[in-house]
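Take a look at this single chain in structure tokens; it is the form predicted alone.
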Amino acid sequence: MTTHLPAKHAETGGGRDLKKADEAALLDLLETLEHKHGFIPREISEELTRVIEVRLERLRRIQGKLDSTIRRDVKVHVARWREEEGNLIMILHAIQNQHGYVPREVAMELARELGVKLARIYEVITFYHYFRLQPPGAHSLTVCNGTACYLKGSADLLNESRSRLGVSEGQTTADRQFQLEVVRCIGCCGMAPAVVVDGQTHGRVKTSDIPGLIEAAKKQESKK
């Protein structure tokens, strides 16, 4: 059965189907109604409450399935490394290899499974720079900060990269397109200063080259 706006409000909502409207459309509708009436009419409020309850129930079912999957995966990782000394790091490596980072919900499940405090999990994650707390970007831009690169201006390359991407090292852009990293040395000192974009090393890079490298990576993505 399809639910429509009451006839008296049809001109405001354009006769739209609340069940099918996305969140942005619902917010626009509420703002329009508030602007017109100064309040949300009771009929709309009650109907929207029913729609939200249905969506929440669906989300709870989805979350339940996700929780079951997370719990199963964590148990597999823990069973694999349970008898090993220093197994927490090995388990975290396995989790990051699976997800590309360590999701918070997975870290919470791991804490429950191991019987340790969540703070202990994050203590290890934040101590070792290898571990990530954010999903990796589709592209990576890594600035070498070894001695040779540093002396040749890698700090300027890093600053330019930060400015262009709008993130700091270790972070991923909001659209998850780029992640910015800094490493001590990539072993290409003769090409200093060097950066690595999506696994490809670029040597003797100038700050003016950074925008072009970023755009080239975007174009490669569009070709896939």
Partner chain sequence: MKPLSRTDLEALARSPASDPAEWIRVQLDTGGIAAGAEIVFNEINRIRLERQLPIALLRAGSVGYSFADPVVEVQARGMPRVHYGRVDAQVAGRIISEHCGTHQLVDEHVIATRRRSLTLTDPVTHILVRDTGPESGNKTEFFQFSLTEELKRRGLAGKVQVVRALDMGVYDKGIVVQLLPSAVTYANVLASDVARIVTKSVAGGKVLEELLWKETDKQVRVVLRNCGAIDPDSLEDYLGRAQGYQGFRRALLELTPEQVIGELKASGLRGRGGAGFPTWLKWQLTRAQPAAQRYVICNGDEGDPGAFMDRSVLESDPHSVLEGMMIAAYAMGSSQGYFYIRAEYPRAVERIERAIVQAREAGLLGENILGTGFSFNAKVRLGAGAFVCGEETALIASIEGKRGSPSPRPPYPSVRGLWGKPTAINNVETLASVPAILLRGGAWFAGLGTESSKGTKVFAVTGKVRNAQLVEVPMGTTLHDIVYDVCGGVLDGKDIKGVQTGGPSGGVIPSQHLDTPISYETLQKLGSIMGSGGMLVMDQHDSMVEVAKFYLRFCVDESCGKCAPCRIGGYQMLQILDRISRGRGSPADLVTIRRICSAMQKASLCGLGQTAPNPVLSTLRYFDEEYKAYLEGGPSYARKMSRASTAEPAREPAKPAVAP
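Having looked at the form predicted alone, could you now put up the form predicted in complex with its partner chain?
FYI, this one's just the chain on its own, none of its partners or other molecules.
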């Protein structure tokens, strides 16, 4: 799924907004045609229908393939944990390891496979901070806000990162380029305050270093 929508749209109401926009675009096109010809010529309406159907068919096929990959992946994860009691969290970990987040389609498939309600799965996902519901950004900036880093000024680093990226922690920029995260102690208290950019740890970071770190990461190819 490629979407250029701001993060919050992808979460709620995105589908409806999209539909409305598409409908409007289609009506616009028809109006233009009507305006031009005075009516909609049959050849054109038939051609349009054909193009749309071909496209839809292709989309359906892709969707079907996606569905079957999802189904297969979920089956594999579930099979690994089938025999274990209380396996839901471990399966969710496996899913997030694979996708970087827990996609809605996968959660739905998981509910079917395990025979539990989707709500029960979301109840667990939303309880634990570790699970993400949105795809991660191409790059990540993680500010440590453990006690040692806090005492050495991580709050300022976080403020600077927020204003530079224009998002708050847990969010991804609109262009899906950068995600801002906060963690508690990454184990480098000796080098506090610490920041992790695309998996690379930087110690004794100053506020003025943040823009440079972001720029440097953008220049790199998106992370592996």
